[in-house]
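Have a look below at one chain only, the form predicted alone, in structure tokens format.
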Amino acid sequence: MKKREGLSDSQCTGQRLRNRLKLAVIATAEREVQKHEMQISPHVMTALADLTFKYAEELAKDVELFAHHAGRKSVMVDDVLLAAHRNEDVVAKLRAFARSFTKSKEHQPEKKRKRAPNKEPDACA
């Protein structure tokens, strides 16, 4: 893919993420519309996709803050569950997903970490 002029790598990545989420939301909305034999305006679908992205951005900020507050640099499952605590259905689905994820991790053999070779500092750096 070509990099758009004037955009940094992180901006390009953010734009790609936004576009992919938008397509996923619109596809989900279209499935639901067909399932319930309804009609929905393309403008409404676009607005729904934009709202979903903004909500996801805020949720990500909250999750990062929870991890930081706990003195960690990495986000854990508990941070996500805490951020979603207002919606019991979402929390239940997240817990089930987390359990299935940890079960699949348990069945994998543990990998040994390799030691990084000692490198001399580069004089050019």
Second form
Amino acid sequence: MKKREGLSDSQCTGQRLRNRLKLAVIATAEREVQKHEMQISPHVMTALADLTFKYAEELAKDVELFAHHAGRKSVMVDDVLLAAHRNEDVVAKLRAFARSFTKSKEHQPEKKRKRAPNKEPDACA
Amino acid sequence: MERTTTMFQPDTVHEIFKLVWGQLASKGRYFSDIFSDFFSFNGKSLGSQLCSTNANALKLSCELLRLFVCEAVQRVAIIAEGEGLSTIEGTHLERILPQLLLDF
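What does the same protein look like in the form predicted in complex with the partner chain, given that the last one was the form predicted alone?
Below: every chain and molecule of the assembly, starting with the one above.
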């Protein structure tokens, strides 16, 4: 990637990430706006993208502090849920979302658990 | 295909998190000077290390950001509709911004 002059490395990656997030924000907002059959002016979109990036930064700080407070070094699902605690509806939605992808993964460990008891009697005998 | 490339991606969010944590680490932590003892774990200071992130936690963060954007757009659209306009302008965003930030 071409490095712009006068920008440090972290500023450059910051800008790149900002743009990537902006792309996602625009796509999401466009889809949402189309439901209302309206249009959104470009500078509102820029403002919204900027807002989302700032929100993501705050989220990063929060989530890290929560993980540290719990004495963990990695951020878990609970930390993100805690970061959204201000709004109960958001928490409820996120809970449902979290459950949807933990369910799909739970099937695999269950199979292993079923096999494990079969082996135990052999080990005892 | 288009859907997957334009959605909020866990990778992007992870990079943003890492960038912020890196900046915080280089700046010196929030309370590191005064409270460093309180933030230590097993004798090691947690403040000096970067966090790792669970994949599900990243997906959930993406969903949170998506909800944030959707909520903002819907509220803005309601205001614009109320004014009988079909284009969302900056003033509409200004009106919903305080409550939006309080709600997230």
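Given the structure is predicted, the values throughout are model-derived calculations rather than measurements. Residue numbers count along the first chain shown, from 1. Superpose the two forms; the largest set of C-alphas matching within 1.5 Å is the rigid core.
K.L.:
Where the rigid core has been superposed, how far does the Cα of residue 15 end up moving between these two forms, given in Å?
P.N.:
Looking at the C-alpha of residue 15 between these two forms, the offset is 3.3 Å.
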